[in-house]
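Taking the form predicted on its own, here's one chain by itself in structure tokens.
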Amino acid sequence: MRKVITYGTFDLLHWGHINILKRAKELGDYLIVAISSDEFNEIKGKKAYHSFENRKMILESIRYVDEVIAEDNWEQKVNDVKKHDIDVFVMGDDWEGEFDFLKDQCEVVYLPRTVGISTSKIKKDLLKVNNG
């Protein structure tokens, strides 16, 4: 079995989030999904309108996605690699270069965002909205 796994919020899903989910599985047979956790978010300075639970919940809905795991901290992925027998590991484009560091110890694949949406458009969008 091929194991993948990608990382991220994943907070105010859109269909970019399914895209790159979608394709993260077409890379394997078995996806895993870490996200942050409310306690890391707070460390990288980010606040999620869900909170960890419901986004997890969410995503354990999506035909594409096996396993949901959290993401505590920016120097797990080696260890999650490891635990998890990962044989590859996606991102999308805008961390190109990031994570070369694993290619010793799986396939790294930069997958391209889906243009026109993200979760920092669809916030500011709704703040234009809100302030008239």
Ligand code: C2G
Given for the second form:
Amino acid sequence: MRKVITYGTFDLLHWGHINILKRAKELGDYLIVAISSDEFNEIKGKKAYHSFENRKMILESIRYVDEVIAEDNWEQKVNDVKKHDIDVFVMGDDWEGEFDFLKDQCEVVYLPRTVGISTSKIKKDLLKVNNG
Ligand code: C2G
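Just the form predicted on its own so far, so send over the form predicted in complex with this ligand.
The next block holds the full complex; its first chain is the one shown before.
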């Protein structure tokens, strides 16, 4: 069984997220998503609208996702790949090259980001709508 893993905050879930989850799943048979904890989001300088528990529950409902684990720090990826016997690590290409250190453990695939949508764009557009 080919196992795939990907990481992210996945806040205000949108079709760009679904695109990468769908494509990540197509690279194997089992997809694990490591979702950033609220504490780790602070380290990333992000404030998610939905709590970790709610972002986790939402991701677990997606047909492409087989398992959701917590992402608590930058360092856990090496151990996650070992512990979960991962064959493929996937991230959007805004992270191109950032995780090449995993290449001696598993395949590392950067997929093109979906253009035209992002959580920050949603927040910005809503601000505009509400402020006229
Ligand atoms: N993504 C995408 N297209 C978009 C928006 C996001 O392909 N329009 C991808 C990102 O490239 C990432 C995933 O969706 O692979 C999740 O995006 P975020 O929730 O913004 O995750 P990020 O903050 O980049 O966290 O350790 C890695 C970090 O946790 C990644």
